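As a starting point, one isolated chain is supplied in structure tokens, in the form predicted alone.
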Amino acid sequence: MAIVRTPGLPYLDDGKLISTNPVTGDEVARLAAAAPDDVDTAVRRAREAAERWGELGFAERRRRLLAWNAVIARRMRELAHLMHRETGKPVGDGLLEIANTIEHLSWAARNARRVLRARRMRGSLLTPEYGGLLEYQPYGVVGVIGPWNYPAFTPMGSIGYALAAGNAVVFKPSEYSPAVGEWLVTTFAEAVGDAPMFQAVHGLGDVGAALTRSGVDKVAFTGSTATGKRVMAACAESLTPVVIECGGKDAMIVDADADLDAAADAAIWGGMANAGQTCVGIERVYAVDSVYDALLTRLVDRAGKLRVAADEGANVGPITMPGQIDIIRRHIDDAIARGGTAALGGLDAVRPPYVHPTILTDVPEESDAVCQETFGPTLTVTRVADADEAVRRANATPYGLGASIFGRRRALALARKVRSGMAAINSTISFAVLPTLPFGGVGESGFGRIHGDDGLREFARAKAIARRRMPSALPLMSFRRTPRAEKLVTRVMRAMHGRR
């Protein structure tokens, strides 16, 4: 009897992993998969091959990340119609993704030297015989975990960093991804010849596990809540510092002098682009009294344009996951029942593996369409009576990853009380794609940045030096400290310090 399949839905067979297209069910890619001893095989390679990398020093490093990056710029096309058949993401989505992986690996081979070099440190008053040496070195071997949903872009922000830092990277890819993953690795070998220092092991949850337990020296992880709370626990016992970035639940604050267009335009494009399966998407917006009626007129009106399909031109692909239809139906399902209204969609809009444009109104806060990640092309949109109840509605879940702000006026100053790792002013999503600013979240979101500065830094470990420039005049880190030495330290901190 034949097996019948769940289109999208990966599987294992006689060793291979088999990543299959959302809609057709058809076999995109068959990778084989990791045992335990696989990944500390890998691990292993990673660890010798992360000598050799560091070693070669950040101009080195740069000219082969950059070989690596024009590789990846000639083959945009290839990379994001793989996307498409393996994820059902629209190719249009897979370019502008890819593109964007193209700018923050340029940015990390390039200002890792800036970033990173060591750094001559002042001494001090009590002690100007010492001078300090501050340096960043890698930390030996980055295992990566990443997601499905941006299977380039969102690793990359890890793996790229990571690697113009000095370390070694293990990937493991998304089993919904595989072979996005799988492409990134083969193209790094072409542009940099033998290249254990950025290798893959494929597999379902428990290869993820495998690698957390593996000695790997730090773990980038993005995923769900509970996942990065079960990597940390794995991770806790060895005490391997971890990267996590985990879901968010984000809200659009609109206030009164907002251009609406750009508001509505923005929140459709943000809760609904690659099917509302984006960690950093819209998922809620609170409008204040007097633009509210407005702008979910223009809405409704955008979101009712967008085309549902599989095909390379669709505005809106299928829901990836197919376990994910079910949550966005059990939402849509708990909205309406506790009062909400469906202005566009509902629940006759979920037709496995698509889910359509769906913009609920008066949708109480207690919800799970208002308090748990939906992550399909959902908006809950809520009047408010003014931009600081809309603050407030807006800091009332665990989360705390993205958020955006429409207005003048108190634009910045509302940005800043939101509770996010992350704003947008009159945009949305816009943080991700700046390579010089930081991205992550906080409280369920997750925690640590990559990205940016901050980013580097989060792949490198902060070794300070101190060393003695000359004789101590006044000994006193010694045991030849005299009465009169702390006398005169006591008189000079006071002169220094004691006044108000």
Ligand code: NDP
Given for the second form:
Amino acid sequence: MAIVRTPGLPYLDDGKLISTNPVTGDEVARLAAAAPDDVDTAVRRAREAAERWGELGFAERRRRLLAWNAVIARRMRELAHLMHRETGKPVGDGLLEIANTIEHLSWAARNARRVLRARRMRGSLLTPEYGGLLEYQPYGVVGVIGPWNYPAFTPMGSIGYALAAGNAVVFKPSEYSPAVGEWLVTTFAEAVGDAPMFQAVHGLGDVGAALTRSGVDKVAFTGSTATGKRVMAACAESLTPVVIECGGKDAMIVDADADLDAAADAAIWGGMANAGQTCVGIERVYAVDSVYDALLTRLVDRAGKLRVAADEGANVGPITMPGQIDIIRRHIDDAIARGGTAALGGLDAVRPPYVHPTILTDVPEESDAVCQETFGPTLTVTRVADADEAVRRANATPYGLGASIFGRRRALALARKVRSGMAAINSTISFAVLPTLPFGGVGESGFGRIHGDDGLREFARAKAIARRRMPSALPLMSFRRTPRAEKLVTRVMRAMHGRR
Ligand code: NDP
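Would you generate the structure of this protein in the form predicted together with this ligand, following the form predicted alone above?
Let us now look at the entire complex, which starts with that chain.
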């Protein structure tokens, strides 16, 4: 009897991981699945390679990473089509994702020296005979575990920055997007030559779990909060440091002086692009009373025009992970059962493998659609008395990834008050595409930062070296210290610091 497989669901067959198209179920890739021993072997090879890569220095690593980036740029259409086949993402969305991946890799390669180069540090008044040297040394081998929703951009936020900082990387792509992961590794090998600097290990979640216990020097995890907690627990056993980039429930706040057309455009794009499968996608909109009705009309109008389909040029593609459809359905169902109204879509909008745009209003704040990550093309739109109430509600979830504020006079103050790692003013998701800005969350959205100066430092250890440059006139850190010296120190401290 033929086995009926769910389109999109990856599976193992004779030691191979098979990824399938979420609409047709056609096989997209067949890659060797790693056994636990294979993960250890990859980490061992990476460790040898890390030494060579670290010794290359910033200039040579920059040259090689830019050569790789050039290959990605030249072949970005090919990668976008692969993404489309493997995840269902419209090709235009794939191209945008890759363009931003390229920008980040270029920035990391070009800025690693400025951020991480060794620098001389001054001594202090008490210790003028010492000089300091601050170095940022690579960890060695970084294990990167990635999700499928932005299968290039998201893991590359760790991979590109870790490589630029001088580490080797072992990458476990999501089982839903292994072909994209393999494409990245293959093009690196073509451009840079020395493949063990960057390898992939494929398989299901157990391969990710094996990577966390493989002796890597740091783990950069991006995925759901539940898995993030498991990864952190595994890393705690060996005190392996971690960066944890998890899910979110990002809110958009629309104040009374907002440009409503721009706000509606951003809410629909931020909430429904990539079929809503965006960690920093907009899931909740809080609009002040005076603009609520006008905004809602615009939201329904714009979302109603989106074309949902499997083809390359659709606005909204399929839901990549078949299991997510039940979660989206449950959230819509729960919202309506608790008194919410579907201004657009609703339960009928869930037509696997698609979910059509859905806008829910009057949804109680304690319902799943407001509290938990939905990860589908849905928005809750809620009327609030003023922007302060909007901030209170936006902050009422344990997540804290991104936020979006539309307005003029108070926009910056509101952006500061939202409990999140990032905020976009009069735009959405824009913080992720500025390579100079760090990316990461607070609370259940995780901790640590990728991108920007902080993202480079995340993949390097600060090493402090103090050197005595001349004999000590006043030996303090020695048993030769005298009562006279102690008296002098006391007098100087009082004079310098005791007068406030
Ligand atoms: P998951 O948490 O299901 O999986 C993430 C990765 O972890 C996958 O590669 C997965 O492998 C692997 N994994 C599974 N179990 C373990 C384990 N026990 N130990 C180690 N690794 C394991 O997330 P999704 O792939 O479904 O991604 C969607 C989530 O990612 C959403 O919550 C989204 O918000 C979040 N995300 C966060 C971003 C951020 O930057 N903050 C960016 C993008 C997405 P496998 O797939 O084989 O199970």
